[in-house]
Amino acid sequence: MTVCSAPGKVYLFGEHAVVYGEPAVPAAIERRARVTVEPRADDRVRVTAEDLSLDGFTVEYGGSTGGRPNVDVPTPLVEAAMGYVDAAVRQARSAADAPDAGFDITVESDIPLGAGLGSSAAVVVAGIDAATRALDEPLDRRDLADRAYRAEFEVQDGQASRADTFCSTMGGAVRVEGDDCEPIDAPNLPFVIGFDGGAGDTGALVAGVRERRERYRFAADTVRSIGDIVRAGEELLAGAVPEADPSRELLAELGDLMDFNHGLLAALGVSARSLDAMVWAARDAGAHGAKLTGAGGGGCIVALDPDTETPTALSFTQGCEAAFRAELATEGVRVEAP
């Protein structure tokens, strides 16, 4: 038996923007997906994920992954979560050579589905993982990352970046650009998150962000702006003290930036009535910054505070289902046993 945990994270800054070259500032945070891999004998997979739905869900199937399998829940999360779970499988009997091999799999999570802190790619990172290890052919970091990517790809119909699954395995802050993709020194950032209960549907909203830039120059400005915000961003993490407290000033520029990247991303058509509460309910209780955080329409934002107000603030807002701190999660994807 072999399990791994992945962290989901938040994005600083650049969301959306990085899906046309520009840069991204996405953060992982100490929520965590962990992924029980035993092989089996024969060719089959079984997978029991008991925290991607409201119920949970067991599924066996056998036999090449190379269609979805019947899930007897009608429900599209839960569709799209055995989605990731499949690829992850494909990605792994790749990478160790071994199509035939079997699974028996179980997913937790306490990551929120489709929030838009990166719970699939903290599953599929920690599964690729877990699997290639109990085939005894584990992935450098790099590797892993890559396969992650190419499995959310898949899924995503060709719409995702490099950003989350990067982010998920390597922990910490990270830059991406295109295929570039480095960790970057940050501090210790007093992240809270609020959540709406929801999710957005991730292909529709990326799909609109298109439409408009191609349609309006304006558009095409205001992705290149974010653009812009991001690499403000990193110059200003660039003169932080890694894994310290950063300073009130600090602090400060950081959340202008990021209320700048929400006011952009809103232009864009990615914001819905209830982020929009939670961002002004984070900046009204004296929050530095707040913005959405991920593709938007409805699930999460993230706010700077390192005080008590802004968690309360959010916790009494009409919209907001739950409330919390998140630390900066320095370690990525790790074995968690044996």
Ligand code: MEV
Contents of the next structure:
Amino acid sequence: MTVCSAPGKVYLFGEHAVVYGEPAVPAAIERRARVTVEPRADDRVRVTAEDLSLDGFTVEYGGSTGGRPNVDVPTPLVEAAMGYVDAAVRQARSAADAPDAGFDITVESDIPLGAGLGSSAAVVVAGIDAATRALDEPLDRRDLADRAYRAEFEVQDGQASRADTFCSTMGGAVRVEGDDCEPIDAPNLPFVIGFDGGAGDTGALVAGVRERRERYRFAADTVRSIGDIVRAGEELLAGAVPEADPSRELLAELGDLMDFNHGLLAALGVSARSLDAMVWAARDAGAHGAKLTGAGGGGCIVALDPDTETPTALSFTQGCEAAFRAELATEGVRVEAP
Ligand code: MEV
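Could I see the form predicted in complex with the ligand next, after the form predicted alone?
Shown next: the complete complex, the earlier chain at its head.
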């Protein structure tokens, strides 16, 4: 039995624009998906998702990847989750040159599904790592990140960047621009997350941005402007002391850029009433900045606030199901049991 875990992430800056070659800076957070893999004597795959939860958001099902799980969450989310596990299995089989390898797989996660916190990337990264280790063919981190990206790319019909999977593999903050992925230093940012209890359809949201970008020159300019925000954010991070508490001035400057980034994402059509409400509640409570994180359409926002006001205000905001603080996860994927 091999158990690996991998963290979720928030986007400090740059989601969506990263799909078109602009840079992005995601940061891993201490919410993890854990995948347990036991090789089988036959070529079948059995998946059990024991607890994909975040305060009242629970899925329980079991069965082969071809079966219909019995769950109380929207079927598209479950189908999406199963699609990612299937793609991870294909990558692990191919990496280990074991096309007929069968597995019993258990997924547990405290990252809400499809909510912008990188749940699918964490499951895919932890799943490929655990399955290849179970077959005695462990991958180095760069190869693992690459395999995980290919799995996401396949499930998302070719509309995925390397950002989520690279960040989940490496941990900490990373910079991604096309195929160029590097860990970067970051201070200890005081992330606060607000979750509306819902999820966006990543494929549809990415397709919507693509359509607007192709149709309107100003939408293409908006995507480029997000790239400018990311470059400005990177400069700020490069001047900060790694892993130390950031100054109020730095938080204010990063927060300004996050606010700007949210406005541009809203202009591209990927925000939602619930996300805007949480963003404004955070700002009104004194957060240094707030933006949606991930594909949008529903799910989570991320704000910067070292004090207690923002989580408290979010917990009283209509439409906010959960508000919590998230630590930067300095460790990426890791083996929990060999
Ligand atoms: C989704 O978490 C982030 C997007 O930028 C898509 C991607 O980068 O693959 C919307």
